[in-house]
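To begin, one chain is listed below as structure tokens, in the form predicted on its own.
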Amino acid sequence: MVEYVYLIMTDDGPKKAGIIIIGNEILSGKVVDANSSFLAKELRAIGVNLMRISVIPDDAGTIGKEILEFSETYDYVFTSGGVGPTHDDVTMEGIASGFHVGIVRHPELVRHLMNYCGGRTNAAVMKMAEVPEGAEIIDIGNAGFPLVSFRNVFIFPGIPQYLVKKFSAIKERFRCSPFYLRRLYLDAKESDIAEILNTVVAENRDVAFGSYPIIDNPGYKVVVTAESRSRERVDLSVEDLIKRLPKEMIVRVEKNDNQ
């Protein structure tokens, strides 16, 4: 789907986030990334501005450089992948290198692994207890293995089922003021509405508009979205747009608060 975004919102109040997906298997196409899509939707639902998604290889130097840059730029950083007992699990090493700290075995993770393994461990298993010095452990209750955070970086596993459980357990700590969204389904081409839409966009700078062409749908050809943290501003801008559009173009209008 082709996407045309007419306005990028800037807001110093709500928090901004970046996502880093780590794994050669993603870059090679062996595995399809589901984690960034899940996190993007979840962050939007709780009012966090997702600013950037990066996909990088299992290389400690690259990981360290990318996470350091994200950490300095955004309020929250969410990483996925590169944590585990095997040779290519180098996320912790990369973070430590990027922030110039050492790697230590966290006693809480050691206890967890000892209990999980019934006291029988080896070097590969204990690698999962190694974290950047200064890292914190977040108890996520019955969602499985504890979550590791380092400063404003939250380090998630690459397996989607595990990531979903862990993020769902802590997501409320990131909640900001919500977005309000309305959608207009139009039986028209983008070229038919562009002039009207551009005028409404220019007169409603505090509302983010998007225009999305839909292919092979007999009911409508374009979906226009209007989004803001102010429900009133979204409603007023959409009402303005509806008044300007020919009535026969409008298939339906939907309101989705907090989406």
The other form holds:
There are 2 protein chains.
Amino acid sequence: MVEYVYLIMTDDGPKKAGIIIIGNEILSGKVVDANSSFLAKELRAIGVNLMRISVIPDDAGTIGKEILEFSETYDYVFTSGGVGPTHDDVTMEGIASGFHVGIVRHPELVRHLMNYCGGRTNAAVMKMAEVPEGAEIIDIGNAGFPLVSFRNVFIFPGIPQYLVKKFSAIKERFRCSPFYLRRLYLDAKESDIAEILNTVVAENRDVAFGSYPIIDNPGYKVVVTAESRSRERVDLSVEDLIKRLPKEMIVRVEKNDNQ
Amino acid sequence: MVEYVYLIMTDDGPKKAGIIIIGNEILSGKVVDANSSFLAKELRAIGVNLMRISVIPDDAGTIGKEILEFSETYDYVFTSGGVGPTHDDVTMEGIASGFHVGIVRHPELVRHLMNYCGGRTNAAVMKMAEVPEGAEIIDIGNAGFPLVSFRNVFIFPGIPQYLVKKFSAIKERFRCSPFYLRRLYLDAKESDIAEILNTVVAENRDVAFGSYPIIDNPGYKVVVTAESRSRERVDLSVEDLIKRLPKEMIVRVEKNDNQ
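Could the form predicted in complex with another copy of the chain be shown next, to go alongside the form predicted on its own?
Following is the full complex, with the preceding chain placed first.
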């Protein structure tokens, strides 16, 4: 059974991911989370399907339960936050309790912390060397402190500058086949195009369409997106849509083959 | 049993809330969600405890399951997105399937839609009059289209301008006793204050502390927050912390009694 799960996870198809943002400061409105939108954009650009984002408090029990569930559901899990030296940093403790493993002090992290503090460490600092048993250390070269992973969970710090640096250093390992995205900017109310769009959607089930009303823009009122991993299929479906829409509604069509 | 649940929900203690952001456009990195951070800040300001934010795709099954779970767990649930006329707007359908109720066309919404469209409606537009059986309409006066609620779930549109307008119109009904927030700006590394902070935290269990490293700021390197619904308790705990910290570390202390 376990082997079967691993077979699914290592096949060549598109991968699914989940993001868990850990931090009372986000839930209490003190800090605006920038990490989930950064990761969402990056994952899309490398072809990974992001399925869910959770923002949860600094509570070890909640963290462990959530990470375990994500780990069992998605190919990759990216967490942000809760890895510093203070009392509210309980991500490692949460993972250990959620996966029923112990906490160990990782020698490589001890070495990094000793270097970082010039030898002057204390108990609070050494907490940052503690990881769930079985965690791995990903040395990311000149991007600073190593990154810790546990099974399919990649444990990022909450500070956006560090998260960006670390994710950028390792992102190529997650790359899948790309998405092809088309955007139609329309000078029409969403309610005026809904029936035409619904027909095209029904006839192109393998293309993902989205429709987004835009407020206060003088040039266009709706953006319709079409997306697929097949360039041919997305282009055919967009041609189909363009043919059915009144010409005067179409402001412009954008192609993006890099995302 | 049901009455018992309602008793809990209508007592005078602080209320708990969850936010569900619905939309493929957020997960695929096309749009940055502004609604959850707006709601997080607003809820805090009126004393409501936000416990969790979920961002999920435009999938009726996922939406129904998530809203049901939040509805059973928290006092209030706020959803955003999936309420327009197009194929990807499936929030109402999701709620109906999740709570095992039917979909009905609400006469008051029909009237609003007829007015809005000057009588020229179509099937796609009329979809916006369809709600889960038992849904209520909250007339929010001059803030435009009515807001739909279902049990303890408040169903907002995804367009930020509309969400802001509608939430602002109804937020007073959710007001609880306020939080008192103090911020200490410190010129110290987090690792240098961690042990002192951990001691103060342990001795003031009824005050919520947070510690946030700040990068690239010349004035201070850490912000410590202390928060409680008791002004006296938060102030005593902050005095305790200030006494224990080396004086030269403290850049300034901010009090916020309006949040």
